[in-house]
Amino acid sequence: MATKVTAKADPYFIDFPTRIKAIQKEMARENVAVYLGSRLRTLSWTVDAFCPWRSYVVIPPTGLPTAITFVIDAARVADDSWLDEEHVLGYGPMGGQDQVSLLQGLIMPHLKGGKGIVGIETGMGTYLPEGHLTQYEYECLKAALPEAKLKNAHEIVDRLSLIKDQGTINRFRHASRMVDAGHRAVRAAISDDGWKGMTETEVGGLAACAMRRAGSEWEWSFTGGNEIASGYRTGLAAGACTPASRRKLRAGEPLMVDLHAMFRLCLGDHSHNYFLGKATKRQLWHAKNFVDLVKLCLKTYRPGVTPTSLADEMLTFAEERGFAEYMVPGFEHGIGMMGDEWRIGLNDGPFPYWTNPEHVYQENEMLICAMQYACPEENVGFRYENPILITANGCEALSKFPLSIDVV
């Protein structure tokens, strides 16, 4: 059966066969006989289907890859993917149909005399469902492929996926439009004292409903879907992970609304901040500090900038304005198709599997501008997150919801 074809006229078109050929070219250059992808980011980038169960993709030296996922989801993955059903297999507790047996059957034909390099994906990360090969899986594959060499090769995919093609960029833009729909719904609901009696979970639900109506497939964050914090919770650990609680919104307190959407495996993420009912002069001082810092940060991103050089500029600004103690000294995290949510660039920095602080941004690279401001002793904190595209002379912020901290 032939693979499914998506029309190039589609603004969200991605040439997946060409991606596979690019991987195969790198495999040949590095003498990798077969590539075994196990990370969620690799599945998304090669298969173009959401794979929530433990899944794998086996890429031979030529021809089409084969994806393997849990048997109950294989038909759906095949339906979503550009691959045909013959190249999406389901594993289960049946003779010859377990994960290792299927992988062995797909890999072994490409190893001459059972020998050769099998590229695998292993490592470490902060992102829970990263998908690195486990120790048990490694031991089972070693036993099944005794003459083969298992070599970490994930940098092949990481290098190729760093610069985004137009279809991917357009998908990200559309996901951000969905997030903006969620923010408009929240703003309308909490205005004119609508926030009174409302809980954080209700805010998250209103946003989710609006984004789903706009076509979002998933509130993709693994930190509670849509992250909503009010009052003192906005200042907890810089508000970096705040699943919505059942806490009721209260007058005079801040409200942080961090929304997430997904469109065809590309991700929208944007945070907006409010004060409810009223704000003190001191609270507004904090708010101006944060908004001015975000504006400066967005002006600073461009090709040639590094995380270190950007952080130095932001720290200098914060010190001059007298709020450096409230600024969390981190300004971005990575972003790519579903599963690629943390490290920026390659694994080439001083701390393995963390962003290299000297990574040099390039045109058509994407990241999340992610900033936190926390004054826990005053029960105040703000967050800004927005996917940005590095352009020839600066950056494009994909969410267009206005940058401000509003008193509603």
The other form holds:
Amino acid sequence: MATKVTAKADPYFIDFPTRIKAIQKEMARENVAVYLGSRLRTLSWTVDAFCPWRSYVVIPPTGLPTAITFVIDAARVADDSWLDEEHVLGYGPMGGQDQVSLLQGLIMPHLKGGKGIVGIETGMGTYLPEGHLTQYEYECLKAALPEAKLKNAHEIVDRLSLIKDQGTINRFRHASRMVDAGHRAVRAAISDDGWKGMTETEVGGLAACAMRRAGSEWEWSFTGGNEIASGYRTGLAAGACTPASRRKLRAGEPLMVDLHAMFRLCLGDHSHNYFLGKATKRQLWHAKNFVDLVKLCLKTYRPGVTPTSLADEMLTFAEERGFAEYMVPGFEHGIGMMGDEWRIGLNDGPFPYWTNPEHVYQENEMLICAMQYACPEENVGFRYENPILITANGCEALSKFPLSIDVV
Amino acid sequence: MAEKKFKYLSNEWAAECTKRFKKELTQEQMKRVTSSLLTVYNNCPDGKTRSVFYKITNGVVDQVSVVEGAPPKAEFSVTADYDLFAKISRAEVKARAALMSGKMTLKGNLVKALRLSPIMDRLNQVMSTIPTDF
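Next up, can you give the form predicted together with the partner chain of this protein, since the form predicted on its own came first?
Shown next: the complete complex, the earlier chain at its head.
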């Protein structure tokens, strides 16, 4: 990122000191003396720098937090972050500079007589790089802070990060503009038989090039960057994850283009679908089903809706139109600053660390409107993903690339 | 005539260090750095703990002092046993290797410390030329 956003008038400005004070207020309410964040989402949300290596943020009861990351990346994180270099430390395999020694040194001064509650982040997730404290780290910290109580406290950050501020929303809008640039480049490249001879990986690369030209920092998804699928791979049963393969594009087959861009830790994620060269009547029937469902879904999202109520409505429509068996029965996934990708809302559902199906959407929440249509027996599938902002009366789809399934 | 030897961690040794640092290291070699370092020697031969405080201003080592009791605050502090420091002062062991072995601990910002490590190597190199009784 390199250039920090410090001017309040900048559309991408986020008031990080106020975020930290909000965390500290919640810490005081919950009697947490020090908060130790280790999840990628917490690091992004508090440090405003991408932390690809194992990192931590120590938030004292008052004053500035200190981030700790692998020493080879500490100067870069400090350069990107709103925190100064005194508050971004590097760890390494040296006496007194290993992870646990540094954490102990930062935490201990805030524990009276070594006693008090240290808020930690633990749990379970479908998202691999979640960053929960490991058992080993937990045991080491317990040994280093023998009188302290380590208590799971990630709900503090989850609660505070649920409703998005204007700077975050604007960053998301810009990331979606970058994704749209990627889609325009792909459409231009594959049109007029341009797809002939191409592979899925090549399509992913073309999109990446265009998005990087537009300023995207990386194709952020851990599902292989840009997810490109063609032919039978678009319709894998109950599937919604397709890292690009070396498969060559073929006439008469569907092509699914799911692009990911990142702008200042905020994420673009939009999928568009094509048929290559030609399409049968039956394929176009599938396509119309899907496009109509997406339109209905985007009309339905608004405050007060829940994942369950929305799924009921969409699946009823699909049943009426005779394609319910082709729908993967989920219509969303969570989204926030880098690292906050899967669960929607808080950890308050019937299955721990999964989206609560009764979560009630509120204004200024964001999510990915996500739908997957999969008909494995006909080797046809489509995906729709688009970050949406819940508005007062509906939702704003951030990617503006026109919704359609085109024959190219 | 036998060369004069300085007793390790004596005030005379500290004064000789200051003198030689100033004479043998240019401000450019010292990168015009301003910093302070405390080396804490545990298990000295008499069983005591001693510290050596180094103050560097704009690339000039303007203070090396041996401290018993409460040491002054410094940007960096390095703690190890007397024997290990003695080996470093004789240039038998590199400070970096000592840190990586875990037998020496560093307090302070590691990123900055790594930037300063060549300077510390230069100081240790000069120190190793001082005839010393360990």
